[in-house]
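Quick heads-up: it's one chain on its own, the form predicted alone, in structure tokens.
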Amino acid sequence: MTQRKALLLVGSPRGIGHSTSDRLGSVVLDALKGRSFDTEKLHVHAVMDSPAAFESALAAIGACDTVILSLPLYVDSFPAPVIALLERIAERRVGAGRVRFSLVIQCGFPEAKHNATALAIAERFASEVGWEWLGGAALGGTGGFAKDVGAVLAPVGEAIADGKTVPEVASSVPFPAWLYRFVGNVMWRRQAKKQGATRSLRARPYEG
């Protein structure tokens, strides 16, 4: 029996071992590992910084059965290095007709619905490159405050292992959304004060 291979692409600038994206994606990857998959991780930003690493990454992607992209939401889409990698994959049609693809995405808003556009982008990418789209898991509250992340994402890995559509996840911050936004605003003010930019918080340089 041919050993199945799964690759986790970590799309956070913080990389492997230092990011929420790695932590969440690893939960899914561990579920696949428990189903006899060979697993590997790559940091997208590091891959795009080196031509040699980029070519090696494309070879790894083309040799996989399953690719999971785990990343934070950036302005309704993906970080720029992730977009660049996906564009290169589409140009070369790497893994066309072979790879199954899923997304784990988390945003800084308490409502996971803000990830909807990014999920649609991922689905369109899969269609363009010839990958099988298995769906994605979308989390709110950056995923860091999500309740029982392991329990939420482990079934995602199990569905991917079985070639099934990823189930809709249910995660939330462990307190009201208004309180989450209040705490977030306090943190932004602290950062602005540290940078001497308190008076610029309400600036609208492009207005009028």
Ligand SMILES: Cc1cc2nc3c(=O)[nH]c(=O)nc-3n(C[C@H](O)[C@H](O)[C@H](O)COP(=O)(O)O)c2cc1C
Second form
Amino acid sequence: MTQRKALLLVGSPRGIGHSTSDRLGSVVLDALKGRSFDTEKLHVHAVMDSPAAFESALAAIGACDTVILSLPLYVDSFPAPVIALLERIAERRVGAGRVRFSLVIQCGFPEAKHNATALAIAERFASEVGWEWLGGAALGGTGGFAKDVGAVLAPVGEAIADGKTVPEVASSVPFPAWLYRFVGNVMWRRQAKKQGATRSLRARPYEG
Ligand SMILES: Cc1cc2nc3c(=O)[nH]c(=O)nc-3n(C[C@H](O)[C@H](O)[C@H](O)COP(=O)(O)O)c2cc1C
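Return one more block: the form predicted in complex with this ligand, after the form predicted alone shown previously.
Every chain and every other molecule in the complex is listed next, the one we just looked at coming first.
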């Protein structure tokens, strides 16, 4: 049997070793390693910064059975270098008909549902490029607060190893959502005051 290969793409500008995206994605990758996959990890921003790294990343992706993209939610979508990489992959149809694809995504707001649009974008990408979409694990509250990330995400890795749709993950934050909103509003008002924009906080410049 040929060796199965899994690649983790870390899509946070904070990179490998410093980001929540790396921490969570690595839990999933480790589950695949435990199931005898050859594993590799790349930082998307570094890949998009160098033509040589970009070409070797495309070669690595094309040689994979499984790609896991672990990233933070940015403005209900993906960080720009991640979008650029996915566009290049789609143009060249790298790994078409071969790669199984899954997402690990986490956002700052406590509710994981903010990731829904990004999950839909990933699914659409998979369909355009001819990859098999296995679904994604979405966490709220920066994911980093999830108490036992290992227990939460290991089943995701197991499902990906088996080529099955990933189970929904239950992420929890150790504080109530209203408290997050309360502190968030205090911070926004403070920033607005600093910028002399207190009266514009409820402005809707694109309305009507
Ligand atoms: C430019 C930018 C845009 C963001 N947009 C969102 C957003 O739309 N919704 C949200 O809940 N969190 C948003 N966040 C918060 C990040 O998703 C969150 O802090 C995440 O945990 C960072 O993960 P990382 O350590 O892997 O970079 C944003 C953060 C930044 C810096």
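Just so it is clear, the model here is predicted, and its values are computed rather than measured. The term rigid core refers to the most C-alpha atoms you can superpose between the two forms while keeping them within 1.5 Å. Numbering follows the first chain given and starts at 1.
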Val183: with the rigid core matched between the two forms, does its Cα shift 2 Å or more? yes
Would Arg14 count as moving between the two forms, using a Cα shift of 2 angstroms or more after superposing the core as the test? no
